[in-house]
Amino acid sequence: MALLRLFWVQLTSMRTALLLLLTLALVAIPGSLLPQRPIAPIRVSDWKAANPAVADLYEAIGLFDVYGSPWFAAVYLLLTVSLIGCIVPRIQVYAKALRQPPPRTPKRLDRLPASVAGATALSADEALTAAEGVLRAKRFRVRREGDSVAAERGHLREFGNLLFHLSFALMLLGVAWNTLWSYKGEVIVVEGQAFSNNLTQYDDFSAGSQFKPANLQPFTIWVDTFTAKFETGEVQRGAARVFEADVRVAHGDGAPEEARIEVNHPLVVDGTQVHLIGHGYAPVVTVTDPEGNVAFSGPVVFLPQDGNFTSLGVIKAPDARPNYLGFEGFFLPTAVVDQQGPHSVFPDALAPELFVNVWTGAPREETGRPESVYSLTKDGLEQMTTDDGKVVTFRIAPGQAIDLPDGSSLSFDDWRRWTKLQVSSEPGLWLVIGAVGLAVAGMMLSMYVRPRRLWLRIVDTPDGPRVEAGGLDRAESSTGLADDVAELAASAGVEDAARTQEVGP
């Protein structure tokens, strides 16, 4: 019982509180140097290949995954506990020294760091109620027995601290909230179609531990138009000016509401914030096989890959018979062709252009494992040639169709812009929030309220009434003391009075 009772107090010291607040600190730095499996598993796998001398080991330590680690939990549990700890019993202090009455009238207040002497023309009765309006006036709490009054303020000061470290109790709390159940993912949705807030619809997902797919609101964004602008002037060309999104939300099953969607301005949704955080091109295509069925149609997302737009994609026709067709190639907004070779020169699509090269090989099987949308898989594929034996490619433009060698064709019907959304849940953002405005108010309050003590007797004397004040700062760099002092002495009567210099406590 006395080992235990010994760990609580070391664990519950401000000195302990601090040294593992550096400990979370500390410990957090791998989780910014090195992938983490829940934002981004493929970099993760990417760095293990990279450096498989080192990769088991940290696996096993839990570096992929540090904010989710044994390690860091306990390390974080040890904090929250130790500043709740730390804070509860300090609370208990403070509401016991509010309900006490100031302290009693010191016997020698000339020994005091600022006081006043002198005498009085007022009754002691007079004196004594003058001082003690004084007082009140300017909010002290005060206490008035016999021939004396004392007076005592700037508690704020210490409920300030209390203030400051429960904050970051309740902000570490707010962080677990979030981290448990939370939620973040990112879709791409092309102008014309539609997002359901289903796990099944995005693109890439990361949850806390504690997160159920029961836990997303049901809503439905379609994404009418995505308006992109880009400065023309010879100043700053192509520099964004205006992204936006118009949209309309149907919250469940209810009717669909207009609504827009710009950079940094989100569209919150029943609690769940949908952010504008990308777009690009979505080229409008048409695939026709050579038994002249169409194998695929409809709008394909290129990957913008520099800041003109020059967008990378593939368009791929499994369906085509009786080979396989795969597409690869750009998207140029505003297309030229120098000695750099093809490129876009503007990001805005004014003279939009697609240069391809074919790839086609042997039907595929269906094996149910997933592909990427934006990458051609050439295992079995070769690259389409012409009977000279020429690679074909060819650049087209919107409401052109090329005729390929084996008899089928691709048609560049139209293009689109698409839109990155990322649709997130932070339920305990708002403690995180309020946390650090009561850090900054605590921090404030512990800055400029000035805790202060101030005294005043009454002595009778052969010559009639003695006023006798004296004053003491509980605090350090505290102003203004003396000042006090002397109000204090001059409202219970004194005009001339010998004063002791402000020293300090």
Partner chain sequence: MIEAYSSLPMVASAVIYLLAMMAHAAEWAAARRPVEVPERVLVGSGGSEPAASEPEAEHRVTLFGRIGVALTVVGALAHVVGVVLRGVAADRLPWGNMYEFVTSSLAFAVVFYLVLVWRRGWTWLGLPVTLLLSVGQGLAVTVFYVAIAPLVPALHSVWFIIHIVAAAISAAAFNVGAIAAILYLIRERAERKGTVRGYLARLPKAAALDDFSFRVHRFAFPLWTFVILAGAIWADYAWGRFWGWDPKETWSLVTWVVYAAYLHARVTAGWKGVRAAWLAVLGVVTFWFNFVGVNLLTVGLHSYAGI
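Could you drop in the structure for the form predicted together with its partner chain? We only have the form predicted on its own so far.
The following holds one chain only.
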């Protein structure tokens, strides 16, 4: 029990809080220098492949997920407990202090950091009443007792301090709430297609443990056009300039309304945010099999691989007969072929081309097993060759079609843009933002309010009543104490107050 008590006293001491703060700063650093799995899983695998010597050790101690690791949680939880342990007793002290009148006038006012003494022409009662009036006008809390007046101001400083620390705890609460109930999903939508807010529609989805699929607001978004513009001038050539998606939104079963989504201007549908977070190209193709049937037709999403949107993708025609047909290759919005091979030199579609090779094999059985739409499973497939044994590979531009040796054909009809939408709900956000706002307000109060105590006493001397006044500041970095004391003495009728120098900085 005594040990527990000692632990508690240690934990809630300011020195421990200080060390915990510095530890928090220290342990947050590795996460900014190493790739983190929740943010960039692919970069984590790349990094581990490049540094095999330390990869396992780093993995074991959670360096690839610092902010979800137990030791990071330990530091901030200890800090929170320490903070609450610090603040609760202080709230009690503060509540008591609020109810107490200003402290009694000390015996020796001339020992205070600032003091003034002098004769007054007023009577003792007049002098005290005048001083009291001045103090009240300056919003001091005043206590008049016998031959003296005691005054105090600046309770808001400690209030601000407490508010700041409480807001900090409140913010953590908001973050926790948000983590439990929030969700975030991503979906790629090609121009002309639609998305309904339904779990099955997402390409990628993550949510807090309290999330239920019923929390998804029912709405549908049709992406009509997506506009992207890029810098064509000399400076920052190819940098993004405009991204806009013109959409129609229907709430539940309601009628669609037109809307526009831009970067920094998410669409808000029934409290759910829809962000534009990515885009790319989808060539529109038609695959005709040797029997003359259309085996596949429509846009195919290709994934950008670099800043100029050299995009990788596959076109699958599982229904082609007699053989399965698959195409693998690149979509290049501004195609150039040089020593590096085919690649794109500008992100906009100035000279789009498709570079593909063809895979073929026996038709596959429907297994019902999901298969990635971005990669071709090559089991049982082989590359198509010409009669003289050359691998079939070709480039075509929109509007062109190519006949393959087996009698099938691929026509590159057109291209469209696709956009990646992120749908997210963050129910605790307002609490987090409000708490930080309160914390800033509390911080200002605790730093700028200057608590001050002033006293004034009337002493009877043979020469008539004499005024003694003094003051004390309870905050560092305050100014004007001597002025306040002099003014107080003057209000009680002291004419040429023998001012003593204010001590200290």
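Numbering follows the first chain given and starts at 1. Every value quoted in this text rests on a predicted model; they were computed, and no experiment measured them.
J.: Single out the hinge among Val358, Ala150, Val274, Thr288, thinking of the two rigid parts turning against each other between the two forms.
T.: Selected hinge residue from the list: Ala150.
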